[in-house]
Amino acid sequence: MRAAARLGQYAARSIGLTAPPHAAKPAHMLDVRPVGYVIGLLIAALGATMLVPMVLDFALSDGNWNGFLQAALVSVLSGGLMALACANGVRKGLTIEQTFLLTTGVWAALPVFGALPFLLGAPGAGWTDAYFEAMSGLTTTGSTVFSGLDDLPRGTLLWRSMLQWFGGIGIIVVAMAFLPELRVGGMQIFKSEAFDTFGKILPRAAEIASRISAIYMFLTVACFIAYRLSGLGSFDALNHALTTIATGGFSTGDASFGAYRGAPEYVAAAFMLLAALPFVRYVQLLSGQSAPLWRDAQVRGMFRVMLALVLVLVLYRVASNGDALAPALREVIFNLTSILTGTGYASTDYQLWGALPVALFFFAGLIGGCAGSTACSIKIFRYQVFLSALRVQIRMINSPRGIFTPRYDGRPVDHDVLSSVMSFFMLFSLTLGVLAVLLSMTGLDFITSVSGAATALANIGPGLGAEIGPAGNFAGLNDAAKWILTAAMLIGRLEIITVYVLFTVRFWRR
C-alpha cells in the first residue's frame, strides 16, 4: 500500500498536481459543478443522436424503434436536468483539477446512457454486456460481446457505429486540448503551433473542436464514396466509413471484413491509415502548409515500422506457407495494419499464419499510430523518445565526460516531458501484468488473460485465442472478466495517468 501511495504522489507530482511543503493550502471541496454541466450537456446531445438510428427503424417497420425512443428521453431528460442543475457553478474555464475530472468523467458516464439502446431495444442485452460494448464502442476499442450482428435491426448496427465515431473524434479532442495542457504522458511535447491559443482549457477544446470536424466530417464522406465505389451496399459503406475513421473496428456482421475481401481491404488500409496520423497536420494543410506533415518524426516512423512489418510479414507466408504473392499481400497489408492503428478488423485468421506472424502482431498492437490521432495503444512518438533516450545512456557510457541530450524531432526533449514517457511505459506495464492476473483469477487461461489486457489496455479489439482471437469475441467470458476489462478500455484510451491521479489523496486537496 506505501509503495501504491508513494507511486501515485509520483504521478500527481510529474503532472504539476501538487506543491511543494512550504506553499501548503487549507483543504477545500473540489467545486464539480462545471464538469457535471459539461457532461449534463453530453449526455443530452447523445440521446439527441438516439433519434437517428429510431428513425431508420421507423422507416423500415422495425419494433426496435421504440427503445430508441426510450433511450433518447432517459437520456436528454437526465443529462438536462443535471446541466441546469450545475448551470450556477458555469465558469469560462476550467482548473486542471476539473479537467482530470471532466476527461475521466465523460468516458464513464456516457457510456452508461449509450448502453440505454441496447438495454430497452436488440438485442436485449444485460447490464454488463450492454455497458461493455458502449465502453467499446466509444473508447474505439472495437471488442464486442454480440453475437449474430447480420440479424440485428439495422438501428442497432448504425448505433454501434456512430458511437465509435463519437468516440473518435473526442479522443482527437482530448489529445489535442487536454492531455497537452495536463502533462500526460510526454504529450505536452505537442503544445501544438496550429492551435497557439493563450485562452483556458475549455475556449481551446472548443476552437479545436471546430476545426477538426471539417477534417473528421470530409474523411469520412470520402472513405463512405471509395467503400462504394469498391462494391459495399450504401448501408454497409456508411457504418464501415464511421468505424474507420475512428479506428474503431465494429462491423455490420460477423465475419467482420471477411466478408468484403479484395478492393475494400485496399480501401479500408488507406483510411485506416489516415485516420493514424495526426489531424493537427490536417489542418496545417489546410491553411497550406504542407511541409509539417513530411518532416513529421511520428508520420515517418509509423510507416517504417509498416513497411518493415509488412516485408518481414509476406517473406515469412510465401516462403514458409508458400501462400501466393498477391493475397497474402492484401491480407498481410489489411490486417497489419488494422491492428496498428488499434482498429481492429479482421478479414482472416492470421492466427492461422504461424507462430512470428501471431507474435508481431501481438507487439504490433502495443505500437500504435501517432499522437492527435483516433489511433490509440502506446503511440509511437513514446518509442521514438525512449530510443532518443537509451541512445543517449549508451554514448554516456562510451564517452562519460560528453554532454549528449535526447533529441526528439530535431529539438531537445525536456526533462519533464522524459520524465513522463519513462512514467507511462512504467505504468502501461505494470497495469498490464494486473490485469492480466486478475483475469487469470476469474478462470481466463494465460494467452486469453494476457492478450485480453493488452488488447483492451491499448484499445486494439481483438485478442488471442480460440475465444477473443480474430475468429471470435469476447461473449464467452464471465462477467467478472468483462468489467475487468472495461474498466481498462477506459484507462487504456485516457492514458492511463489521467484516470490514475483521479485516486491520490492529493488530488482532492485544494
Contents of the next structure:
Number of protein chains: 2
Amino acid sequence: MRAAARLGQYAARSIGLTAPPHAAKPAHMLDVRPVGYVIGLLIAALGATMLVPMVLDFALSDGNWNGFLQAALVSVLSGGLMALACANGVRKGLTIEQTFLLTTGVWAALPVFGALPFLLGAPGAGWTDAYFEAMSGLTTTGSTVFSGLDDLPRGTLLWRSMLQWFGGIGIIVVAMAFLPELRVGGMQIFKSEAFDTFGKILPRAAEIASRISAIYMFLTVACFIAYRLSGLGSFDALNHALTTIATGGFSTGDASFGAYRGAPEYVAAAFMLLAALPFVRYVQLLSGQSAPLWRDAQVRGMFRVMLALVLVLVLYRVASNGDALAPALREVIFNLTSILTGTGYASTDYQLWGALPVALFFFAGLIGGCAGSTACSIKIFRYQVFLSALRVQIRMINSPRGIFTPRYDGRPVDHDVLSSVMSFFMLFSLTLGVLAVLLSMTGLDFITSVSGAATALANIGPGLGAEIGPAGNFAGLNDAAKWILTAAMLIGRLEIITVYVLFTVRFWRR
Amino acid sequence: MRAAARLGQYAARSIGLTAPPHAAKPAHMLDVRPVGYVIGLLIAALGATMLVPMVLDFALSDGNWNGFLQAALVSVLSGGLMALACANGVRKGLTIEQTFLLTTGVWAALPVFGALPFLLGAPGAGWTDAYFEAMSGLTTTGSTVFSGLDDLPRGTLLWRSMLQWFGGIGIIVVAMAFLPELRVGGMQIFKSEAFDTFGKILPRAAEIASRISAIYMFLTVACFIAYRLSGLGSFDALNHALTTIATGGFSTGDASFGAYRGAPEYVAAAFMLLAALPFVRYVQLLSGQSAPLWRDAQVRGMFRVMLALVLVLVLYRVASNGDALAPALREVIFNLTSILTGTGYASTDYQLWGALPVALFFFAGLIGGCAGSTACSIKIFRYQVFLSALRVQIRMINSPRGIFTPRYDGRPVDHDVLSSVMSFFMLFSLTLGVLAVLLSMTGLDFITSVSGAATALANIGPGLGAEIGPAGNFAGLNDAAKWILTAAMLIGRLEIITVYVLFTVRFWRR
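Show the other one: the form predicted in complex with a further copy of the same chain, since we just had the form predicted on its own.
So here's everything in the complex, that chain up top.
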C-alpha cells in the first residue's frame, strides 16, 4: 500500500505536477538514479511488509519466522542503501525513458527480494523456484512451482498471497497512470478518459492511486467477509481474498479451489469479475455516477463473452456428457471466470469435461478482462477496437470512396492508437510463438510448451496437459523452462512492448 | 490453362480495359450473371480436362475411365448450361462486388465438379470426402482423406495432381490481378508493383496471366525432368512435378516422399522454393532484369528465415539426437521447405525428432512463402510490414515528436495498407482460434484441433499428432470435422476477408 502510494506520487510528479515527460530535457545518457531511488524505496517497503508473515509464524511458534526476519533485513537494507545511493540524482519528474525503466525495473527487481523468504525460510527453495514463485506472485499469474502447499508454514502461504495483492494494486496504478502516458499497446485510448473522469478536481496520479487503493482495500475486505460467510476459515478466507481481488490465483492448498466446492465458488466468481472491471469506473461509482460502469464498452463486452461461453459450456456438459445442470453451471461459471479474468484457480480438472472445454479454456485465456484492472492477457478492448477496424475495412471494400473511422466506446480511434492495438496483438502472437518454441527446446511437449507460453504471457496460472494443467503444477519443469516462463510473466504483465523498448539501442542513448 | 486464360481476360476487362471497378455504376441488386457466366465456363473447361485422366485409365485398361467420362459430361453440361443461362447478363467489366463473388465462387463451385471423378469413379467416395479432396486440391493444401493411394487407379492419382496444378496457377492470377484491386489483406502493396513492372507495354491482366502461365508451365517441365533424372518413374515424376510447382503436396503413395529419399528430396526442395517466389519476378527475369528477384524483400526474407530454421534444426538433430549430419541436413531441408512453402510433402515423421521440431514445424507453417506465388499462409511480407511498423512505434515511443513511416522494400507503407496487413494477421489468428474450437467440438483433441485448423487455414497439408500428422492422413476424422476443414481451406486460400465480405449485408445491397 505504502509502495503503491509512493509509486503514485512519482507518477504524479512525472505527469501531473511537472511538464509532460516527453517535454523533459533530454540528457546524453539515461540517468538511472531517479529510477533506482524509487525501486530502492519499494524494495525497502516490501521488506517491511515481510514483518507481517513473520509475526504470524512467530505467533504460531513456527520457526519459519526467522527466514522472514532475515529476508526483511536484507530487503530493507539493500533497498535503503540503493535509495540512498541514488538520492542525489532525484529530480522533480521522470522522463519517459525513466518511466519505462521504472516500470520494468520494479517488476524485475521486486521479485528478487520477494523471493528471499522462500530461499531463507520454507520451503527452502533454490533461486530458480523462489524467483519464479515471486514473479508469479507479483505479476498476479498464479502458476506455482511449490507442491505440498498444505504443509507449508502459514507465513509462507500468506507471503505468497501478499505478493499477488501488491502486484494487483501495482499494476492498476501502472495501467491507469503510466501506460497511457507511455502510449503502449493502445493504452493511450484511456488517457483522456482517466483524466476526464477526475476532471480538474483530481488531476494527479497520486490521488488516482490513493482512491484506487481505498477501493482495492474495500473489495478485499468485502471478499474476505463473503468467503467467511460461505464457510471458509479466517486464514483461508484472508489468503483467497487477497489473491481473488488481485486476480492472482495462488491458493493455500494443492487442491486449489477443489477444497471449497459450492457456495465459495460463486463468491469467488463474483469477486473475480468485480476485480476484472476497470477500476476507474468504481471511482466514478463512488462519486454517484453509476452509468459509466454499466455503459462501459469493456464491461459490456466482457459480460457478453462470459455469458456466451458459459452457455456453450453448460450446454455441452449437459447435452454431451449428461451432467446434472446445477453443479455443471457452478463449475463452469467458477472455472471459466477464473481463466477469463486470468486468476487461475481451478476447482476441478476441466480437461476431463471433453475436447471442447480444453480448447475453449485455452482461447478464453487469450481474451482476458478489462484494461485498468488487475486482469491480464490481450484484453477485451483490443478485440473491440480490432472488430471496429475490421468493420471499417469491410465498408471500405464495399464503398472504396467512403471515409469511415473505427470507433471505440462511441469515440473515434486514431491511427496511432489503432496501430498500437494491432501491434500489441501481433507482438503478443509472435512472442507466444517464440516462447513456445523456446520451451519446446527444453524438451517440453507441444501442448505443455504452447499452453505454458500462453498461460505465462497472459498471466493466467494453469496451462494444459497432465503436467501444468489445472490438476498439476510447474514444480516438475526443468530450470530452463522455469526461467523462460518467468521472463514471459514479466513481459506479459507489462504489456510486452514496455519491456522490449529497453532492448533498443536508441532507448539508452540520447 | 484455358480456364486461367479466361479468368485473366475477365480480370483484364474489369481492370485494364474498362474504368476501374469501383467507378462502375452501382446497381440496386448485385447482378450475379457475369459471375455465373465465368464460373460456368470454368466448370466446363475443368470438365474437359477430365478427359486426360480418362484417356490414361482407358489406355491402361482400367475400368475407372468410365467415372471420368460421366464426370466430364456432367461438368461440361452443367457448366455450359450455367454459362448460357447467364450469358445475357455479361457486360464489359466486373464491378468490385462481382470480382469478390467470382473469386470465392470459383473456389467454392469448382471443387463440386472436381469431386465428381472421386464419387463416380475410384475410390467411390461420398460427398464429404470427395469435396474435401477436391478442395484440398484446388486450394493447393494437400491434406488427403484417401488412404491406400498406392492402389488407386492412375487416372485418379493424376486427377488429384491436376487439381492442385490448376489451383496453383489460378491463385497466382488471382493474387496478381484481383487481390491488389480488391485491397485485401494488404495485397494492395503489390498493386503499383505488378503494373509498374509491365509498364505501359503490358498493362492488362490477361497478358499477366498468359506470361505467368508460360513460366508456370516451364517450371513444371523443368521439375519433371529433374525428378526423372533423380530417379523417379515417369508417372511419379509427372504427378510430383504438378504438385510441387503448385506447392500442393498431393503424392502418389501413402508414404508421400518417404518413397523417394535422397536426391529427389533436394530436387523437390529446390522447386518448392522456386514455386514460392513471387512470379512477377520471373517475368522480369525473362526480360533480362535479374536484380528485382535478388533484391526483392520477400525473397531475401524467405531465404533468411529458411536458413535460420535449417541451422537450428540441423544443430538440434546433430547435437541433441546425435544424428549423422548429411541425412539430417537433407531431411531438414526437404521437410522444412515443404512446410514453409505450404506444400505439405513429408519424407519422414519429423515429430519423432523431438519436442523442438514439433513446435518449430507448427510455427514455420504460419510463416509461409511470398505473395504472388502459389505459397499460402500469412506470408513473409506481412511479417516484414509489421516489423517495420513495430520499429516505427518504438521510435515514436523514444521520440514522441518525431514523424516516422513504416517502410516495405524501401517504399513507405500507407495507413490503409498497414491496417489491412495487421487486420489480416488478427483475422487469421481469430479465425484459427474459432476453427480450433469448432473442431474440438466435434471431439478432436487439442493438438489435432489446433494443428488441423492451422494446416487447413494456411493450406499446408499435414497437421500434428498421430492422426493428422505427417505420418497420418485425414481419412479417420468425422464428417463435421471434414466440413470445417474444407471451409477453412477455402477461407485461407482466398486471404480470409475475400470470403467474409460476402457475409456482410452491405455487400448484396446497393
